[in-house]
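Presented as structure tokens, the chain that follows is alone, the form predicted on its own.
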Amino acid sequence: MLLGMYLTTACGGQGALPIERGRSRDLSTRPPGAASGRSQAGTTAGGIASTGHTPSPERAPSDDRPAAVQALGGAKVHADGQAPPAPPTSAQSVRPGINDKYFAPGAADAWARVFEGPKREVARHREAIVRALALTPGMVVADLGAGSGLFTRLLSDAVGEEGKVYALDIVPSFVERIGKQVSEAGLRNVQAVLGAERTTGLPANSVDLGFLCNVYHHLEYPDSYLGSIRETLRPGGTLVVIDFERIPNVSSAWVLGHVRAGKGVVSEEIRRAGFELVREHAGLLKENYMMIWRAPAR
């Protein structure tokens, strides 16, 4: 993959920042929130609201942790009551639609309340989650489906002037939000993405760690985008996937009506796209999981 042709943007009165675009989407003739005859799906941070009006904050599930997999009626089953999945192809939406209120006017600034609100876990965990992280200088980390930059800052710090941030969604408006204020901080290191729903848009080779928080379960086409970041990852490089648990009758009904599958079926999903989990961070997070994997060596 090749980085697609790049775009500016005025940010801060400190001049224009670079954005780059993933080359298997074109956005700039649809105005956010119009109509497209299709999807507008791929990588976002996760939220709760309907399209046209202000979202309200996530509800949290129940803390209750059951075993990953069991047996039922001699058939593997996930402890989120889903069968294995079968590999989807890449033209198949797994959800489709799931990412259309992204693209609404106004959307940036309103979600950035709910992603960024104390009501939402990962954000009272942030710093504790980007420690986790072990991150050092000179690293090169892709944060996959950026939303309104809310690691941005602290993924920034950790790598240092020598590493890099990819900051990369596929909505437009998130992007120039996260531009802005890249800008009016001075980080230098920090470079703000326009992505596309099958492809991360980046050079292969060129990252030493992704980063997907809530939002695995806004890939529409994860087989496609999970090849995409194994080829964007430097061989044994690490994917970070921090997502809700999902498990029925303990999960919120929000997260049962919301997030497609349950850690059961992410880590089939991940395991088929040929990465080998290395560790789940326990203790950390009580409404999300947080998941280490290993990118093959190749």
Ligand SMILES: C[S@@+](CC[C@H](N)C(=O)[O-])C[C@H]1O[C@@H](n2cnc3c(N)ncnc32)[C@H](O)[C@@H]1O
Given for the second form:
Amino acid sequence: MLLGMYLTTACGGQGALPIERGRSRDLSTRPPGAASGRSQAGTTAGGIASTGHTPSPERAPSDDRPAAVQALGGAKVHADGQAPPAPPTSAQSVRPGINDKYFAPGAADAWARVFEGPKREVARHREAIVRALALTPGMVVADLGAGSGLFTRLLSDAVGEEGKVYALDIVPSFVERIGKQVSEAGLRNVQAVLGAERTTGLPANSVDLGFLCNVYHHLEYPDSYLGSIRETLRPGGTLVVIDFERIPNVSSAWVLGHVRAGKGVVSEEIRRAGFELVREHAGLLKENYMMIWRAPAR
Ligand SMILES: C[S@@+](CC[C@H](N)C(=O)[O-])C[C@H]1O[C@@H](n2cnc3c(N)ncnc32)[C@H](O)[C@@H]1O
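Coords for the form predicted in complex with the named molecule, given the form predicted on its own:
Every component of the complex follows; first up is the chain already shown.
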């Protein structure tokens, strides 16, 4: 049976550093397992104490209309009502501060209640989502932005003892929480990893499938991060992106305010990073889309 636990920082052993709230730096891209790139199980993120406060939920309305690209009046406009954006530059955050709330004291337990609560469509359908990934034993999966570890156990079971799951997040208390759960459950094939905002920090060409569930709209540097995912994936590897449908005049005020871009813009950014759309997995989710992309063969 699977035993033991790993907690690693993809930031080169910086897990015990004071946290720069919500503005975590790209400290290093040292891969897990590299010399002095490991921290021990139970590494603290500093000053985490439960407040009992429950944050507002990550939620969305019910809508599954496709966001096809339309040509209107000669100008290319997405069905999500947004003109194609200028390519985001690595130097600028496209959504400054969107992750700040996760760095608050007590955030790990409080947000876990939200992430795993029944109001979230992806939480209700997590088993079907993992089945749709069609994972096979021995695969290496990166759960990028793993949050509370909603998918960790399911991914671990799907890839089996010969496989591996990187459960990665930029919030130290989230990573620590997953590490504890992994240890208690004896999941030897899971590695909890502290990542950085612009890079995964995972070894190049090491991952078969990267999984972003409700994470894309939290990426402050999507172009840099997509480039890093591309390097992390094996040639021809798979990137699965699940995120909220964002449709003006249809989506809730919360989605319109919280989610930076709809499916059309997101697709354009992913395509620009060199990925090729394999297919959209329709029919499973309504409030979210699920897209499957292929990394370049290189
Ligand atoms: C809405 S939560 C989703 C968590 C989880 N994927 C789920 O569906 O339950 C978004 C997560 O993305 C993480 N995140 C934001 N930017 C990130 C980045 N550049 N790399 C890794 N994780 C990131 C946040 O810390 C947060 O845990």
